[in-house]
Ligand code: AFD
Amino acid sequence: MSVTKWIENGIENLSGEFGEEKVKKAVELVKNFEVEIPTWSLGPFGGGRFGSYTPPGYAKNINQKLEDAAFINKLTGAAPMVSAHILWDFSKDGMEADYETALQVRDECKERNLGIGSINPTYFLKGSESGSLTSPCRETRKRYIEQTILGGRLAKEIGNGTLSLWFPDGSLYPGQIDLKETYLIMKDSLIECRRKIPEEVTMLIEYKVFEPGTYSTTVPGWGTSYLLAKSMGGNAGVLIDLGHHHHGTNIEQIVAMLIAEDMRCGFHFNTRYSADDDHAVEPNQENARIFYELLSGGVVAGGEKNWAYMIDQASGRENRIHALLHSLDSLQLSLAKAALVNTDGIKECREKDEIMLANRLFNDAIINADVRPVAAKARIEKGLPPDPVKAYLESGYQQKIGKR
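Next step in my check: the chain by itself in the form predicted alone, please.
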């Protein structure tokens, strides 16, 4: 069967089950969805943690990273911006940010029809052994505060106005730090940064339940991020990373609560199977449930209050471009499933207290629908290949970068 016929049959079957209008809406949403891809995912980061292996054709400098990112966007049309890490992408020595280097990267992005999205200060390299914004060393803390303030300037001048903050601060053992005092230092440092960062820049505070601190992290959960964002008194919000929770956490409920509180938020998409969060995104039911809440709240794919969406992954073993293409495909499939949910039917079941019937209606779309034809149709309508991974394998690009 030809690809065109497969898509037509798939769309016809989905229209018969969920309605033609639902399917049309799903196609449009997939066409409109955009997500930033991280420069660091295309380089050597992640490969040297437990060995010397690096993925085939990995980018050795920022120019090669942008070349790869541009090709990914050419195949998907869903990743026109890159997330940048200050001390990896805008630094000459890995210790201090360099404004002129950042301007050069901006110009190189423009040459490739890319934009710079969120700006990420780098708090976890040399000098952060005892923390970044909470370091007991005043000079270290000052250096990281200055980097954050410069990050805010870069977010306004060359980025999309988003500053993404993740901190390695925490402790390995009880008694190592004063938990309350460390939190208050973090709060004061962020307030100081907020006062010196342009008001229109959105500061998103990421959290992580553990790592590198195994006893405590100073920003361990979404509630802490929420409190810090509120205390800053300006344009601040919560950055949700899918791998930064205890196993079994109901992330879609967190999403629903943050939307209910009208909190400006963002996402780092990835998959965590065990104790890290570096794997590519999978098109699983959790992601589809999350997208259902994002759609319901009007904060995705052109919604009234669009959140910021980024991928954050860099495992040491897989081909990085394969992994990013897979993640983009997975996100589009998850969005398409969420768009097909029979919300009216579920509402009727709720009113009648028909619990299992509501659940079955929900799962008809979230678990059981084959939405690959929706994603393929959306891509074709944008003049893109229906399967970006297959198109990449046939492009010869991997052979080209393998000679780097």
Contents of the next structure:
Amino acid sequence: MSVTKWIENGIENLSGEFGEEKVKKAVELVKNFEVEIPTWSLGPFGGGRFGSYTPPGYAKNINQKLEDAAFINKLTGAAPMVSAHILWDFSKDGMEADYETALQVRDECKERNLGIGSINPTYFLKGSESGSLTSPCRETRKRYIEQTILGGRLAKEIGNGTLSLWFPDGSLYPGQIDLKETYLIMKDSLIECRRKIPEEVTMLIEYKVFEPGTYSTTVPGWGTSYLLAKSMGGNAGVLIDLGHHHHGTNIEQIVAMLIAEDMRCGFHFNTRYSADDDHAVEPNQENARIFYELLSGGVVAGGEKNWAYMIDQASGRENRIHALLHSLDSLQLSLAKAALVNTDGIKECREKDEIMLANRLFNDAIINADVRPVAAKARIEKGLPPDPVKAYLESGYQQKIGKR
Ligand code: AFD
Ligand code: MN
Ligand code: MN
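I've shown you the form predicted alone. Could you give me the structure of the form predicted together with this ligand?
After this comes the whole thing, all chains and molecules, with the earlier chain placed first.
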């Protein structure tokens, strides 16, 4: 069967089940969805395992990372911006940020038809073993506060106004640090940064329940991020990284609560099969349920109060570009599924207290619908290849970068 016929049949089947309107809306939403690609997920990684194996063609420097990101955007049209890490992308020594280098990266992005999205200060390289913004060493704290303030300036001048913050602060054993005091130092440092960063820059605070702190992390959960963001007194919010929870955490409920509280948030998409660092996004039920909350909450794909969306994946074994194309595809499929949910029908079931019927109706879209034709149609309408992975395999790009 030709691809065109396969798409036609698929759209017809879905329209029959969910209605033409909903299917059209799903196609439009997929066309509008954009997510940032992190420069770091195209690079080395491996953490010493498997003899520091790196897959053929991984990007060795920022120029190659941008070259790959631009190619991914050319194939998908869904990732026109990259998320940058200050000490990986804008530094000569991995210790100090370099403003001039940041401007060069900005210029190179422009040449490649890319933009810089969120800016990530880097708190976890050399000299952060006792913490970053909570380090007991005044000098270290000062260095990271300054980097954060520069990050705020960069977010305004060359980025999209989002600063996303993840801290490696925490402890390995009970007794190692004073938990209350560490939290308060984090709060003070963040308040100081907020005061010195342009108001229009949104500061998103990422939480993580484990790693590198094995006994405690200073920002372990969404509640801590929420408290810190509130105490910063304006334009601060919560960054949810899917890989940063205990297995089985009901993440869509966290999303729903934050939307209900009108919190400005951001997302790092990935799949947590192991621990950190995380795998590519999979088109699984959890992601579709999360997208249902985002969509009904009006914070995604052109919603009134759009949140900030980034992919954050970095793993040792996979072909980097395959993994990112897979993630983009998975996100689009999850969004399409969420768009098909029969919300009126579910409301009716709720009114009649039909628990299982509500669940079955929800799952018709979230689990059982084959929405691949929706994503393919959206791509064709944007003048893109219907299957970006296939297009990549046929492009010859991998052979080219294999010689790097
Ligand atoms: C780390 C953290 C976190 C963060 C990323 C980039 O786990 O996900 O977003 O680095 O700073 O791996
Ligand atoms: Mn993250
Ligand atoms: Mn992570």
